[in-house]
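Given as structure tokens, the chain that follows is alone and in the form predicted on its own.
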Amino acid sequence: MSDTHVSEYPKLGFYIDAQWITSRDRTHNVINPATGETLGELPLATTADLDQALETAERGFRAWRRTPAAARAQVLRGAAEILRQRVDVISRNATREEGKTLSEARSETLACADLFDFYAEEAKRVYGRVLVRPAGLRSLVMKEPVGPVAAFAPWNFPVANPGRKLGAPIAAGCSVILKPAEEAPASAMAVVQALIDAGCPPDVVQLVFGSPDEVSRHLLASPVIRKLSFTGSTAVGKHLLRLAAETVKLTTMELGGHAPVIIFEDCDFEKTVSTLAAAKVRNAGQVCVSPTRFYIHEGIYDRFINAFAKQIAKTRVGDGLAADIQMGPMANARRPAAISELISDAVSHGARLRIGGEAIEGRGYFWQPTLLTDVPVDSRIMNEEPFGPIVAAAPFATFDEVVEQSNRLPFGLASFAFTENARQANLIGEAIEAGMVGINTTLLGAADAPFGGVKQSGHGSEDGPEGLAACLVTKTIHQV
């Protein structure tokens, strides 16, 4: 694995004690969405694979946990660095094996080695205290390392999302599986290979692939893992909360989402509309905190409709490769599919469907930026998370009504409100249940920021000193 940031799409594999293992007999396919086309064969770990894993984690936990928080600072900055120099590869290989725009991948592998920076530094920032004790005593609080990690990724962001499950874990002394998804493996390979690169133990991080229930029945079964950090659905998520439970293991979730956008009639027009326009094609509508439900304010909702529209209309789809490529495929040939009955289902509620609603002809898995309107409440698509390149449309008359609207549903990740009144938009950012508002903008990611739900969207937060926070567990120590 050497040559992985020179190659031009690597042979793939998995990690294991110091060992790409390239070759086993199960495979699984991974398919390049803006063509069809087969971009490699994707070895899965056996029962055997998972036990070594486990083995060489609970040996690098041991030796890592005692690691000076320079020596692991260390390796994060280098990592950091390994994947800015390498950061044209990684993005064309993200963008075959994933869909999203280049400029899209470039962005999002800056930003994990910008993650690995930061935790370098959280990394020193590990604190605890001393209790006031009457001469003679003394009582400690000390943070220390939860232990070995469970990490399981989803393939929206194939670069950040390892990235989000290894950088703090390695910054707290803990040691990771990590399995991605088998649609993206390139990317996670070379968040792994930048970390190696830069020194990281090779019994710290361990990179697995194989049928998803398997490798969390086996994983989350073993006592050797102490913590499970999960970004994906709630569906799912519920499924390892399940299976963690029976050895009570430390849970970080970030599950589904399906972000509420509160447009008031005082917003900032023109830069409202253009900012949702970007936002709802990024990665084709395939982010967890993509702004979907969009209660408009009935005295601009015709105006805004048709300014939203046009814009959207001009969005530029094809391979992400290409030059001037606004919106790249949806990720797998499931998606198209599951977007074309929540359209045909708003639709037999009553929706109007303004612009869009197709696939677009040709090879991968395109479809069109689309627009309902009039969305009644209880179609499915006001109720499930997209995860496309769909807006449902509703008017609304007041604050209160609007409010009840944006929290109706059991989630609370992300939501959105408009407007260029600073009482109002105090007003909104307390009523709304969500872990992340974004008043004015789109854009809730940032090293230094939480990020996680409410409700079931999940509980925890990565990114941050919140995310490191996540990796330790306390021990008080009471001394005579």
Ligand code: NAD
Given for the second form:
Amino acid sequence: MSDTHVSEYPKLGFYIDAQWITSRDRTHNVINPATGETLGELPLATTADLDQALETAERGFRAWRRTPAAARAQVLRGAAEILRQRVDVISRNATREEGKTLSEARSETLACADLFDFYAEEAKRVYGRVLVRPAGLRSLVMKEPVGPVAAFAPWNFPVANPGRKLGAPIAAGCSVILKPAEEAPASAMAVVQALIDAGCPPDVVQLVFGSPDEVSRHLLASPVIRKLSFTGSTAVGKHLLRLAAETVKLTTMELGGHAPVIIFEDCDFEKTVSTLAAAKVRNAGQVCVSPTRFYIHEGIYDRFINAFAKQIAKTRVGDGLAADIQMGPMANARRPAAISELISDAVSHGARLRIGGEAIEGRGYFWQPTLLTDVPVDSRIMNEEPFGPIVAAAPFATFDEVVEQSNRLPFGLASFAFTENARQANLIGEAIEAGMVGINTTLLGAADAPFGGVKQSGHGSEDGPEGLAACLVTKTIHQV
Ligand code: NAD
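What does the same protein look like in the form predicted in complex with nicotinamide-adenine-dinucleotide (NAD), given that the last one was the form predicted on its own?
Zooming out: every chain and molecule, the one shown earlier first.
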């Protein structure tokens, strides 16, 4: 087992055709968002590197699709075990690169291991059908791996996002060219290294970093790539869908959200306050399913705002590596700048800034947990995903009104409702337009549960059997 790429902050590189490439003319400076310090220089792939990755992925797919499912399962199970063995180093590096707390980074790494275990099992459960035909005739419905996948993973879950992009395709018999975010390369390297150390053939997984636009244009123009898998903003997702349309690739798109949270008068008040305060500061709000638009019943609005403000103001903010921290910095300089604009806009539209609203002085990209109340519907933050530790709250009076507000946006990723009334819970679960609904909980991710959105939050699911099905194509064979 090689420890080259799992030592404390490793020498950075990309991986093509069984080689770690650690030097190129063009590089990206990787920054620790808690300190502003440089962690390393990431070499960026050239067009020639990408061509080599494509050639390798094509070769890898030809052999991997014929590899028995039990052997593919063994690789995924082995990688899961290695991730667990290396969880300390991997999670420290994830925290250094992305800023989240160490306990969040640990849970994420262990969740990635669980996902690999789940897909090790699912790899063995790809079934076809034999259709009923007269004697002597056969019609077979076959499921086959789609082919080499180009996968683009963002920085907010630096371990789990690459894991999601790799687990299902590898189980299905596909090869993958993965381009994670340049902001958090060591985490993705560790996931790839775990697979290689578990015996994954080196032509099945290629890892590249580069200029995102250049890499996506180059890979998606190639007929070698049969599927695009992307997690990120809706704007970038639409651009990539257009590129993929040229060669009619299969797509799985996990795009932006703007999760409504409906807090009914009959919720378990204290539990709702504490659940939402903890969920909001998770990864400093940089989570696609983060609760963002709080619609609170007018009967408990003031009481809820007061209790929530008190709770969220107690959040311990600091370097995620330090003990007892509940929220780290924002992941990069773009986020505080974007949040600051959204807050000014909301206040200029008449919202009240109840707590927070400013960067925390000192080094790093720290931001105060922020609560805006009475936020008008036409302010930007009620319409654009904030992706930060910020809540936009407004009161509601009736069920129909809150459903209309919740479903008003073109997004439909996650949504949440808090009520102790079972009938109300059933009705709201059905009325909400979203890929995922949490009722009295904010926990939506699990290896066996499909994860994905509707409307402009994307299409297709990751995780669960649906994630594997999304890497397969159907072939019908009629035989006389
Ligand atoms: P961005 O839109 O520039 O980038 C989002 C992600 O897409 C990044 O990982 C980036 O590397 C990648 N990307 C950008 N351009 C690309 C291209 N042409 N080809 C391939 N990949 C490309 O925004 P950002 O500043 O990094 O993040 C901010 C916004 O992105 C957030 O407001 C949020 O909406 C969205 N985002 C969503 C998720 C998610 O889990 N769905 C994760 C991260 C970011």
